[in-house]
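There is one chain below, alone, in structure tokens, taken in the form predicted on its own.
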Amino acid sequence: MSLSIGQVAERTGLSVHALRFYEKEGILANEVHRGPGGRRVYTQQDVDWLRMCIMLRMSGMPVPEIRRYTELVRQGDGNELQRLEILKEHQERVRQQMAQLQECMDLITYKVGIYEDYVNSIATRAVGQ
């Protein structure tokens, strides 16, 4: 199954901009082809593909990082861990971001609880007078 760059980008959720641009930074792990009269022809291949570099793109993984494992992936078996020693490391900067968003998350709790106590005080007093 043949996909135009428009359906491509309607099913990543990608601009075709970032779809070139993708392309051009050798972040798919396959090719493009071009069919006739020049116009780029993806698989649902290029697709699942793109979508996990979407995943590890709004995970904080840098594109060279990106392009670098793709890379990896291109020149087939053989290098097995060196993909496993790329994707362990971004797992534990992710594991260290959710670990200080937690923190976030605990501060703004506290902050609306804080919040909400003050508020429903002066509802409470309020409604006595």
Second form
Number of protein chains: 2
Amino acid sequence: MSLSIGQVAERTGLSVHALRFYEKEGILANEVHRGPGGRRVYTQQDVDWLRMCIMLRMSGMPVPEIRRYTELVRQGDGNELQRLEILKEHQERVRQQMAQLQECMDLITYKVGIYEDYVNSIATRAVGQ
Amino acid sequence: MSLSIGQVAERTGLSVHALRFYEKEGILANEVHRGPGGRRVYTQQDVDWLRMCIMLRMSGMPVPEIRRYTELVRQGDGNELQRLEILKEHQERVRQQMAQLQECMDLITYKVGIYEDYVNSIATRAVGQ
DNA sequence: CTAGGAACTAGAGTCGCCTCTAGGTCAAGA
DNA sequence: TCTTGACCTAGAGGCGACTCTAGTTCCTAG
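For comparison with the form predicted on its own, kindly provide the form predicted in complex with another copy of the chain.
Below, the chain from earlier opens the complete complex, with every other chain and molecule after it.
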């Protein structure tokens, strides 16, 4: 099954612009070939790959590092250890990010609690209690 | 106790540049007053406030929204409900962010597992087992 | 007195990641 | 035939959050 750039945009949530940008940045595991009129033809694998890249991006992996990873995949078998290393490094970064976010969340939750108590106490007083 | 901009930079981890930038952006709860030669003089409260702002930033609150919040605090009593709303909205965003990050983490962990198994199987085969 | 270092201002520059523009091709439907 | 709409390229533009520069002022130590 082959897909147009518009269809891929739809099912990945990326814009058509972003898809061309990603391609130019070397973030597609296999070269997108072209149909009549030079139009890009994508496959379901491309969509799957893109979905993974979106996950990596969402979790803060920079485009150049996604490119490095993509290049390893493109090279084929034999560099699995390098791929693993990239993934593990990233995993560690995500872990830290989550810890940090949890810390922020704790502070925010604490403050929300304080303000809720305060606002409630005001409301209670207002009805004469 | 009063602190110079350099000292505040040290204890918040922000750069001197960033501190001036934050001030210009209206992100300080009380106006920083100036010492001899027009130099900024900070207090411990400023540092505490900045630390909270850093938490908000780290968790993705945009500078303009921190400014809105700061303005409410500067206005003083009476707008606690609005402050609470800002915090709750942000809390929700952070929650979503964490969920998203967890999703990414799951995928990465899954891939790491696969590559680890594969790399191990290769290593095992290499020693003739 | 002079050199260093920290501070000051206003405003320009940078970085990452898209997003958009301009100007064009092509195929299908009214 | 004409228009619409999806696609194409190369390259410019935008945004958020800093970061850095240039040109000063001021204090302190040697």
